[in-house]
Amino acid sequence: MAVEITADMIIHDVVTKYPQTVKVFQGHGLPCTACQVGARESVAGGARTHRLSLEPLLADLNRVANGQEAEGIRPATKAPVGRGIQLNVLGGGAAAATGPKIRHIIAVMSGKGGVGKSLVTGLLAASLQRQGLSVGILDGDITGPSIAKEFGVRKSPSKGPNGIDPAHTQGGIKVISMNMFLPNSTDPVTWRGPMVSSAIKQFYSDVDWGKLDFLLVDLPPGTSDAPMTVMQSLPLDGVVIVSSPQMLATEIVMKCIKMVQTMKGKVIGVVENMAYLTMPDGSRNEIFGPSNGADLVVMTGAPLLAQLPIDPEIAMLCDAGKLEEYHSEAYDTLAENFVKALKIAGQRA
């Protein structure tokens, strides 16, 4: 009997069932097979998402799963990642390889703008390596990217056996970030959603990580293309919550946490940035209000991990690009409650 493969069965059970199709899918320009979770679109989602027509689709994937030759597979597309080396969908090969030797993948997420996502994910990313484990950080804010210059990585990546080498920083931890593909860094990445995400899987999945302990994935603001990509494609093992005291602030990152809830993800923990200040006196001035971390506490059923405080300093290392040169208690505590909270959420599960 011939076999039909229809416009919403789901991609990753077509290969899964009929494994010859993954070429088919490559070649008409869909990664989505390359990645361990992003397969579960359907056919007709995964055209829609990366601008294909369907209707070649299903015929190529009808030929092939039925014996027969497709009549016109096109070679595999490239994302336009600036001058210099392009993002290249290399197949299953380069995300199975790199998939099992990173032991957790969590996401950095708000849905607020300005709250610091960046400077918790770096400062985190720094606190860990220092405990001796290997860290590697994935900016996900293709448009708006920001830990390049937080860490002063400047260097074009290379092109490995493995798929590309990811820059790092000087104390080892490894970067990838829209930045250092672009001939200048203010250059501005004019791409519509379909284009981020599929940067985005890409550099999971083309990007040699090596082994690690930890891969942190800094996302940009909203509950759009780039959080959905990164909870659909990437296998997460959890997300931070990234929040700041002022009610407007908390309500719309609100929206971020029912966000990662609908698509069954796991908050890890909630973190409060900018919750005071430290007067002359070391008395704590709460510039943006009274603290609503026990709200977010309640509604994730998580644990607030850190209230994080303002300080002049870190955005002096910053704009040097020597956040690694910054020590604070409050950043080393943040570290130490994230791991014995990951540990926990991976007890229950």
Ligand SMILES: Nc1ncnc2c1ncn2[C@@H]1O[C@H](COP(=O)(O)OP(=O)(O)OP(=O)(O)O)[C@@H](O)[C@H]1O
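Residue numbers count along the first chain shown, from 1. Rigid core here is just the name for the largest C-alpha set that superposes within 1.5 Å across the two forms. Remember, it's a predicted structure, so these values are computed and weren't measured experimentally. First, how it differs from the form predicted together with this ligand.
- Superposed on the core, the two forms differ at Val15: its CA moves 2 Å or more between these two forms.
- Relative to the superposed rigid core, the position of the CA of Leu334 differs between these two forms by less than 2 Å.
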Contents of the next structure:
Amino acid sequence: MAVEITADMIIHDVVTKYPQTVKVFQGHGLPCTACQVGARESVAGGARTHRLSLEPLLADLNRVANGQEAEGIRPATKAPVGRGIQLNVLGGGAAAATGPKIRHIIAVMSGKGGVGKSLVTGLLAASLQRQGLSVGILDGDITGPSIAKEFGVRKSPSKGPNGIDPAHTQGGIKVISMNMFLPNSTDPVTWRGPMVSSAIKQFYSDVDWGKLDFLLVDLPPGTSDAPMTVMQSLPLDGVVIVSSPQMLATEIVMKCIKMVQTMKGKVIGVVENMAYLTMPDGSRNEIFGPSNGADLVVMTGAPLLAQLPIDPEIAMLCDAGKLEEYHSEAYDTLAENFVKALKIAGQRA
Ligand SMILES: Nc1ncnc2c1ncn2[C@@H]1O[C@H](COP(=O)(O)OP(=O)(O)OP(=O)(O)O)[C@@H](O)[C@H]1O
Ligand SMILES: [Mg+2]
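For comparison with the form predicted on its own, produce the structure of the form predicted together with this ligand.
Once more the chain from above appears, this time first in line as the rest of the complex follows.
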């Protein structure tokens, strides 16, 4: 009996059952098969999102599923592998459709990798949540996501009436992270920049965030696709920059600050992470060198929100997915200063 693929079938189901149709989707300019979010769309929905004609796509899908050659596929060299999923963030997604329910959107960034952006994002979120605020985290590190792991969240995405349901941490923080979309958390995401950008936009516009006081966006290191997308496409209030004492020497943090300024963003504040280690006798050992907090303040014109110590317990809780169990005065101070700085930054506008 001849196979029949219809418009209401889910892309993921189609390509699972008929793997040969992947090239049809891609050839027609629909990269959803590579995207765990988009693949949950129907064939008609995917075609609509990418402004494609449904009929030729369906015709080719059916031809190929039935062992024939496709007709409407463009040459492989033009396959839009890197074009990503086009989304009109302001116009069409769940968040936009139901009005602005997120009070503040803040990105956490740093020019350099491994300075503690994800940790600061996670602990800042936890501190704000403990103060009775509602908080979400959008893990903008698509290729190296760590937020779901920090909170021990491993929920496969499901679609509710208003969009993709985010996961909830034990403390009630809403989380969306690429890891939640991967069959195995060790699977790599081998996407080029535009695909990464599209996923970030979808995480914002297609997720049912509900009402939030804060949406924190954890960014990957550097100043390219992901930070640019976040700064250009999301209605950001501003950026928190994370630094560590030794990195100033490399001028990397300055690149990051200049990028924010060039893109007309606002630095809400700066966090100096790994500033010191508390020794058994209570003294502070500045193992990465003396604090550069004052320089950071001069460079950004924004306040130093906190100097955070190195604490081995953090790494342990992160690995165990129990970051919310970490309590420290330094992080509560960070959250308090952050809220104050946000108000001041608003007045600077
Ligand atoms: N203050 C700290 N005390 C102890 N461990 C820390 C501290 N800050 C960060 N770490 C640990 O250092 C590692 C890197 O931190 P994290 O993943 O937050 O950095 P990142 O800047 O987000 O990295 P990437 O650039 O790869 O996204 C993690 O294992 C984290 O648990
Ligand atoms: Mg990170």
